[in-house]
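One chain follows as structure tokens, the form predicted on its own.
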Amino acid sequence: MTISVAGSPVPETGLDPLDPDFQRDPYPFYDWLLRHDPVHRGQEGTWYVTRFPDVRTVMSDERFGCASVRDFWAEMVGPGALQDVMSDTMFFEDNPHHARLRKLIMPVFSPKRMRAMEPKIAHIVDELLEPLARRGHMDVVSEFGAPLALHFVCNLIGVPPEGYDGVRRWSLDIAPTLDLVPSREEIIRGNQAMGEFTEYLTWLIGQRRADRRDDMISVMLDEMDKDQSGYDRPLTTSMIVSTVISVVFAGHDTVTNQVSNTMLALIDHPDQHELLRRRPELIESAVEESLRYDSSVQSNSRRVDEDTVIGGVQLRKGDFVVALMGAANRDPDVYPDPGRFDVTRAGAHPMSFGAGMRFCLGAVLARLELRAALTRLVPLADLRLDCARSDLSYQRSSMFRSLVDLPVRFTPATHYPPA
């Protein structure tokens, strides 16, 4: 069903997430869908689910599978390194194999271990920001958010500093191919990058076989050394490579984008920025509000594994479903005045990290990084855009909300950290 209402931003042919207007600002579309057509039949027959409880169901209920999405994606990108590696990723696995891979790396992301990293996170934030703060201008994306997120995801995995630039370059080239809408050129670049990334990780795994350390690759190698006769799919080097690459995308691009989205929200709402400057104890709630207000992860895809009803609408086995997490975070039945950015908002539990068995393992780390970043960025005086608001652009994506860059200016800090 596609509802037509006068003044609707959604065309009669159904929602197209690659519509340039939607790419610039999806929130008017979400607002209309939430009020008029919360389970919407979009273009190509895809279902778009918007309400918070329905999105949570799609994200967590095993009737909505990922393995069948893998088959669709593999056919789309065709043969090559992308298909070879990502066929084993947790992104495209259902239980029991998904649960096995997730359980395997959970100790690396334990809350206790993540919180023990707080001093290190604060140190890296200061190391990155001190020269930028004294300079009085920066690109939040490339000069701060990306190197911050890259450092910690590589550190957890076991990538040495000299490998960081390669990981960043490969992930930027692979990312568009995971979006279910890549162009031929993006697929070619993605295959090239995936081949190089795989070659590097295979080499690194070989190094860790002889020199185990306290990192994710070593944890998975330890598991490979155990008796795997009880599993129908023994752990392989290819699975380690695909799991590592999955973690890179889950913990690198998303944090980079969330830092920049949060800073833009503060620039767009100077009253909230000033409130945070006066009341730094609100940083914690500001992190949650930023995740709700403009999440770096906007959607996630599933396929219906059995006939089911969601939001009062009948879905059939094989139907393609997109859970619009960005819309769920603006559900007025859950969040009063959802279009308002309010750092004092209490009780925000955004859908930005997913739900159920696929809830993001890196959520604790991401929140710690955001909190540490805001603690140092908020005190910068006279924070403003260093370009026209209309000059900002977003990466072409149906899943992620990702600024290409975010140039800002502020009063240079004569002392760091700024008071």
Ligand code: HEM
Second form
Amino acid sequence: MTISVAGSPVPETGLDPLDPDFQRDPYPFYDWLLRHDPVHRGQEGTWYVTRFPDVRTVMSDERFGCASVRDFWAEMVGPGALQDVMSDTMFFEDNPHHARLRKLIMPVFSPKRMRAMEPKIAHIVDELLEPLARRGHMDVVSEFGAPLALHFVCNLIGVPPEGYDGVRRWSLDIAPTLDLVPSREEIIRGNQAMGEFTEYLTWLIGQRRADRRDDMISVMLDEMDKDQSGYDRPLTTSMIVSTVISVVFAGHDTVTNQVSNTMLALIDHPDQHELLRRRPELIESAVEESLRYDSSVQSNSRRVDEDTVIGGVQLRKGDFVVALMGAANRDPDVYPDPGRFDVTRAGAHPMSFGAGMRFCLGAVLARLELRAALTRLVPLADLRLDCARSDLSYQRSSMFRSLVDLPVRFTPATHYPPA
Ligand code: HEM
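Next, give the form predicted together with the named molecule, keeping in mind that what was shown is the form predicted on its own.
So here's everything in the complex, that chain up top.
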């Protein structure tokens, strides 16, 4: 049963993020919650927080912990490689261990290092796009966004090009188990993939031990060589494996999906697409607007570590809280006319990269990839969907907004880059 307010249905029994209507289009739900029930008690008693300042608090305040989310997840997937590896991930750690891991890998994401990657990003965008631009059609997800994102996440970690296919395959098999309620088959496949991924990375770490490079694995090995006696949890090879796998998940599908969500927003708003074609200097603000308008990461979960009040609502220790960043990005108190996609919108820093001590380490890289992608995709002539709009579908996910595919067609380019 649903309550319908201004055509926006919210189930009377509480929000269920796996409801097919919500999966297709969560924004009417967010709009309703923001106006009527900003700290909402959903199904199974989970709290859904929607307003920008409250979402920021949940994402950044240590009273909302991640380690206790791990216990829930570990029980859900049961014993096996998934549990072994993900139990050590920084996403499920609180301080002091979280801060230590974050500090350790931070130099890999330094602004200087990211700036140095810029020409490389432009080069890979061109390498991927030129044959597609000449062909006149592509699936933005599998043929462009995914290989682009995979390349840079692997590059950062230190996975050589011959390892990319394996990383992609394992990631696809593991991803469903990191979301809500995976099926038994998904857990079996995820465990198998996690076992193979771990074996590969253990081998690669062994290679790097003797031959250090300028990559994340080498940075962590250098730290492992130092005296570990001051730490209650000394750094181990399995912690390196877990951190590397976490970064693969953090930086792969997120960018892939943001590229396709952005392209769909432009196709749905031809006036904004035309404006960008005429004024490419707006690409930077278009990237920010697309992250706000349709973020690839819609939510993050926490568990309350001490009784606390948020948005005037009492939450108790042990409660689950979902911070709906996708809703915060549509908070009318922060963004006037939030449902409008406007590439000229100024000062629209979205909540899409999180906040505080867990703010996305890859935000600079993600923005560079998105800008480079748009610089080349926007000029494609007569860009349109290559299927009915109603044929597009999203992966079933409580966290991510992830198009299954995005087939597009355009006038084949006779010159590259297209002008
Ligand atoms: C559009 C693309 C991206 C989005 C929307 C995104 C979003 C986020 C969000 C919301 C968080 C915070 C999670 C939390 O608070 O629990 C986060 C954390 C993180 N992201 Fe990203 N991300 C993106 C791309 C990337 C890339 C490209 C990388 C690296 C290659 C990356 C690496 C990380 C890491 C390592 C963290 C953990 C930070 C910590 O716990 O201290 N992300 N990301």
